[in-house]
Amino acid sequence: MDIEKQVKETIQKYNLIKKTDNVVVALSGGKDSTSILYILHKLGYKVQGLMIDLYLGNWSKIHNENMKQFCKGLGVPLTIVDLKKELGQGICFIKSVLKKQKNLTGCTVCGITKRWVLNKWAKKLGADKLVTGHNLDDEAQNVLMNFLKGNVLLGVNSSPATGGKEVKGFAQRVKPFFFTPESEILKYAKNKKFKILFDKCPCAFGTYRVETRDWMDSISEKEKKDIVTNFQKRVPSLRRDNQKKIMECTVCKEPSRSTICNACKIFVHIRR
C-alpha cells in the first residue's frame, strides 16, 4: 500500500487541509504521529509538532529528545507541553488518583487529560486544524468498543474531521490516516528508519481497549475497514437526531457539552 497517496487522497475527498492552514500535529513520538507529520511536510503543508511531556519515566524522556531530533531534522517547529507546568501533576500520579478516587481507567484519565491540553494549546499555537495520527485499528477498536458498552451513541463524532470553526472553543481535528491500517504505518516508520520506539504505551495492560485491540488483531484488514465505513454510514443520522449544545466550562472557559467539562471533573480530584 502507498499510505502517501492514500493520505493525500483522504486530505482531498473531505477537505482536511489547506495548503494556507497553520497544521499543528499532535506528537506521542510513537510510529503514527510520525509519519503523519513526516508526510504531511513531504506534501508542502505547513506544518508543526505539539507534544505532551506526560513524565512517564524513560519512556517519556526517549520520546521526547527523539522528536526534538527529529522536527529539528525537517526544519519544523515544536512545542512540548510540560505536564507538571500545566497541571501540577504528572499522569501517573494523576491516574493513581482517579483509580482509587473515581475508579477510572488508565486510557480514560490520559485520553480525557490530553484532549483537553491539545485542544488549549493548538488554540494557543494558532492552529487551523489539529492532526491527529488515529488509524483505522483505532477507528475499528473505538466502534466496537462503544457497540459491546451498548452505547454507539459515544462514537458520534467519529469522523475524518471533527470540530471545525462551526464549533466554539474546539481546534478542528482531523485524521488523514483514518482509513489506514496500523500494520501499513509501521512497515512505513521502519522502511523509512524512524529514531522512535515501537513499544506500546508503558500504561497500556489490562484495559478494555487492549483486549479490544488483541482480539482484533485476528480480523482482517478488510474486516476493519468494513467496520469503520459501515458505521460511518449511520453517522450523519445519529449527530442529526443527538445534538447537543456546546457551552463554555465554568471552571476552565474550554468547551463542553455540560457546565462542567470532563476534564475539570477529574482534575479536581488532584488539585485538592
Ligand code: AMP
Second form
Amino acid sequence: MDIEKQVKETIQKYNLIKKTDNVVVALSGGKDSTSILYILHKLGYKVQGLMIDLYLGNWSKIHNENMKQFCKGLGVPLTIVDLKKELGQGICFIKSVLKKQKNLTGCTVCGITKRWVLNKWAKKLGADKLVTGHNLDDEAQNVLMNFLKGNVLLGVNSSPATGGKEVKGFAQRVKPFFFTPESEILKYAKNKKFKILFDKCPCAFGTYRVETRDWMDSISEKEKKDIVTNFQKRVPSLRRDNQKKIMECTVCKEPSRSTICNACKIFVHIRR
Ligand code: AMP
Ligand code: ZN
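Since the one above is the form predicted alone, can you give the form predicted in complex with this ligand too?
Full complex below, order starting with the chain above.
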C-alpha cells in the first residue's frame, strides 16, 4: 500500500489541511506521528512539531532526543512542553493518584491530559491544524470499545477532522492516517529507517484499551476498515441528534462540554 498516496487522498476528500495552514504535528516519538510529520513535510505543508515530555524515565528521554534529531534533520521547528512545568507532576504520578482516588485507568488519564496540553499549546503556537498520528487500528478500537461499554454515542465526534474554527477554543484536530492500517505505517517507518523506538508505551498494560487492542489482532485489515467506515456513515446523524454545546471551563477557560472540563476534574486531585 502507498500510504503517502492514501494520506493525500484523505486530506483532499475531507478537506483536512490547506497549503497555507500553520500545521502543528503532535509528536509522541513513535512511528505514527513521526511518519505523518515526515509525509506532510514531503508533501509541502508548513509543519512544526509539538511534543509533551511526559517524564516516563528513559523512555521519554530517548523519544525526546530522537525527535530533536529528526526535526533538525528535516529543518522543522520543534517545541517540547515540560509536563512538570505545566502541571507540577509527571504522568506517572498523575496516573497513580487518579487510579487510587478515582479508579481511572492509565490510558484514560493520559489521553485527557495530553489532549488538554496539546490543545492549549497548539493555540499558543498559532496552529490552524493540530495533527495527530491516530490510525485505522486506533479508530476501530475506539468504535469497538464504545460499543462494548454500551455507549456508541461516545464516538459522536469521531472523524478525520474534529473541532474546527466554528468551535471556539479548539485547535482543529486532524487525523490524516484515519484510514491507514497500523501495519502499513510500521512497514513505512522501517523502510525509511527512521531512528525511533518501536516499543509500545511502557505504561499501557492491563487497561481496557490494551485488552481490546490485543484481541483486535485477530481480525483482518478489511474488518477494521469496515468497522471504521461503516461507523463513519452513522456519525452525521448521531451528531445531529446528540451534539453537546461547547462552553468555557470555569476553571481553566479551555473549551468544555460541561461547566468543568474533563482535565480539570482530574487535575483537582493532583493539586490537593
Ligand atoms: P497514543 O495516545 O499514544 O496512541 O498517541 C496518539 C497520538 O497522540 C500520537 O500519534 C501523537 O500524535 C499524539 N501524542 C501521543 N503522545 C504524545 C506526546 N507525548 N506528545 C505529543 N503528542 C503525543
Ligand atoms: Zn478546565
